[in-house]
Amino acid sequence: MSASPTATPAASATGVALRVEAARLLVAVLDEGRSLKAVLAERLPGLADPRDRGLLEAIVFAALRHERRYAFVLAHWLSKPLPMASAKDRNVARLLLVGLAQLDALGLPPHAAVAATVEAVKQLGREGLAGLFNAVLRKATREAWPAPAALAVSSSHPDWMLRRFAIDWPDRVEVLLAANNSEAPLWLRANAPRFSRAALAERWRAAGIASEPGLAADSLRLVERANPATLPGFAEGAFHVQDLAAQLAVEALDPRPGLRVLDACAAPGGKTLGLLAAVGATGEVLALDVDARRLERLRGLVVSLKPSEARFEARLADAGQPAGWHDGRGFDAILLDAPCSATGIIRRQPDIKVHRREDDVAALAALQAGLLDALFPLLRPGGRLLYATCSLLRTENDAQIAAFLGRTPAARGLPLDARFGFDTGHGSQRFPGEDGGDGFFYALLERRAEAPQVSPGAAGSSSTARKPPPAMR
């Protein structure tokens, strides 16, 4: 094995510290079971330089996207696994993932990546492993990597997820896997009607920032990634971050001015903003969520962006138990963005591949069914409910809706046009990467005009299992 490289400008103190922090973030996600979104929210703000934040985020995302393949490669190259007994051991072991991610997925200059990663080993107090790290990472730059025979390993997906994709979408498996491992674009929604998409795009163009409109009426995709807080209009509340597919959910429901609308699982609040804009000054929106912190952030978002003068209330409540919050008045429209497996947004949350378990799906499907049964009776006759998930699994999507329609004579499904994706027969499925958007499912349900409305106490009495598994939305 060759000697460890000496510190170079490429292995600056900042660069070494970033690699150490990346390893610690991976330990938090892979070994402590924490969500990537949560740990990034805690630790990214501590980095003053946006370039450092961007590099740290890119390394961690790449390592998680390809973790299973990297583990396979390391198992072939190491004579024995690195120890994982102590916190320091785990930080050091995860540094190898950091190194491979820089060389493979990110394509960073090998000398800089290797030097900074080896120096990080020393900073963690494992100087004796510096030579091993140097040899392994140099090997990664010079030799062909061992190729896994199993598709689940080469694509870094859990076996069960690949199996479900193969059952549900046999002609799309490899496309779905590749999309899940790709980088998601940055989508923004113009805060209409206060700010128009065209005016916002022109303002950015004048500042040298290129953008493209999407299928949703107020959507814009940045051609090159940027920190939204640095864009013209951010301080004025001219836009907010929201994926194309999530924006389309409000358009599928198509709420009109003056309507009373329920946003049943509302946080983080992007769809709530779209609903408020749609119903206008004469409308009313009630937003519910079971998480107090997320609901408070939603309130702050609505106050800062103020999309319309509509009556608005955000309430901490379990949407599946209407007896605890419903006042007896019917809703003209309900948006149910249901908790789900989140298999359609893996490119944005790659830790879903780590945290999600197959038995979560059955529990989530039961939760979704309970929410549908509880909320649909709260519609006024002729009212509409939009059921949406960010899942690719038919158990949570068209099979869920088929079962609901089978047990609910008062409900009927309504068609959606081609913007909303592939017609499954009981809803529309969008796949990750299509038109640049996330994977999403939509089903539009109407309450038959002749159907009687039930009392609030009768709905939701059989709802079960209110707390979903983590890292889903």
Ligand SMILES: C[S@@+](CC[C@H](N)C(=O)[O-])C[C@H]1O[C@@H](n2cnc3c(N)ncnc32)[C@H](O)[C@@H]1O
The other form holds:
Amino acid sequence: MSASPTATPAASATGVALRVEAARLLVAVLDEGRSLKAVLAERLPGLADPRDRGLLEAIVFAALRHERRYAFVLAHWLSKPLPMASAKDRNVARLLLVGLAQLDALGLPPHAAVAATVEAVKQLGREGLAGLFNAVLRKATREAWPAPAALAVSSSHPDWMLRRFAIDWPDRVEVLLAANNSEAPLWLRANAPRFSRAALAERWRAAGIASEPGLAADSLRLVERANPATLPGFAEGAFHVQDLAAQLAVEALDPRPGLRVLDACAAPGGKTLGLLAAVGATGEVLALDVDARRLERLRGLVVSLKPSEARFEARLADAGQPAGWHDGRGFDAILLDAPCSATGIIRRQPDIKVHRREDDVAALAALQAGLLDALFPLLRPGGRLLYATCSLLRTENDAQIAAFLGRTPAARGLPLDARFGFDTGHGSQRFPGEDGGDGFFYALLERRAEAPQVSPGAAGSSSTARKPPPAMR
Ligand SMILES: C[S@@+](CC[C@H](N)C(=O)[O-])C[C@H]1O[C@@H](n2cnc3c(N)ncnc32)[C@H](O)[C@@H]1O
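Return one more block: the form predicted together with the ligand, after the form predicted alone shown previously.
Every chain and every other molecule in the complex is listed next, the one we just looked at coming first.
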């Protein structure tokens, strides 16, 4: 397409600055490999008006959700690709995605979206491209867009991910792709038993805020999105933000009052709160994570929400190396919320489609297997381990557990009811969007009661406190 300078309606300075900022955020994610979460956390607080924050977030999420399709459309409409050599080039090239996202996914009024985006290219110091931008964006409002034949392109997923979904879930592929590109609702968990779900919902209702209960016992979904910090009860720690499927992980483990629980990969701590509440004042939770910054967030959450009087320790440690932290006493329950491909939460983190590589999956599966092997022997006989991931891939989920059970005679799988999702044989899979929740996998494993003790006679013995647990196999 050739450039033809055209007059555009006036755009507000704030509107223009937002488009420029959106383009810069896209460069940070797409060209500098940064995570969307991290760049938003850095840049959103700089915007005073919540409406500006909302619009910026919406534009960037939409552009990332549909990036591959938009790139395809632009390749058809531009006679040659825009240069990407300098930082300024990249900002300008990504600004075209900002333009398309407003017209397509967000459905903003075309005149305002085009005007603000054309002004933004001038503000980025490329006045000479204003005509080209105007022409491309006007074409986008008037003409049918070229439709990619390949499903991976039309759904903006990497080829490898689509291939894996098609192998693992042949009957669900299109539904999965659509769910990944949709907006996720805001789920909150009432900080029960200190604050009941019913009382919290009633308090919000009285303030004109509608919510709906979800499948998890303390879950509430806001009918209309709102900033959680503005909701009644926030300052008192009456609730925290946590997806429905994440809440269900603690319910699948179902730790009873008084139990000693290990939260092996615990940060930033949403599930730790549920565990502390479940074990109550007579229970004990040890939370581990290898990421110091995330562990600090976990500590902050526990301090501000005070879910129970349970004994609690948060420790910077590698869960896969118990020799460094285990005191020899068996756990009644272990939550292994394992690091994973995060393919079940793409609707919340669309940059996963950009950053995740197929090679990562095998590396993550090996890490998960190592964690399972290291942690399972720390259960007391009869104790239970809940393995959870926010992945949709069988390698990390059902196949992972099948292989673990195959090499671990002391373990047996326990059934989970239909609330936890589709029965995959060795666990339960929830899909993104189902009941409003994220994609998650759960497998409940029990250490057979007849299995030998972890460390006979070791309880409370300081001489054995730093010894690794004996192997189970
Ligand atoms: C899925 S996230 C956990 C989310 C957390 N359970 C929650 O509900 O907020 C996985 C966590 O595992 C941690 N992690 C990865 N490898 C680990 C290891 N070897 N030992 C302990 N933590 C690990 C990561 O730092 C990350 O915080």
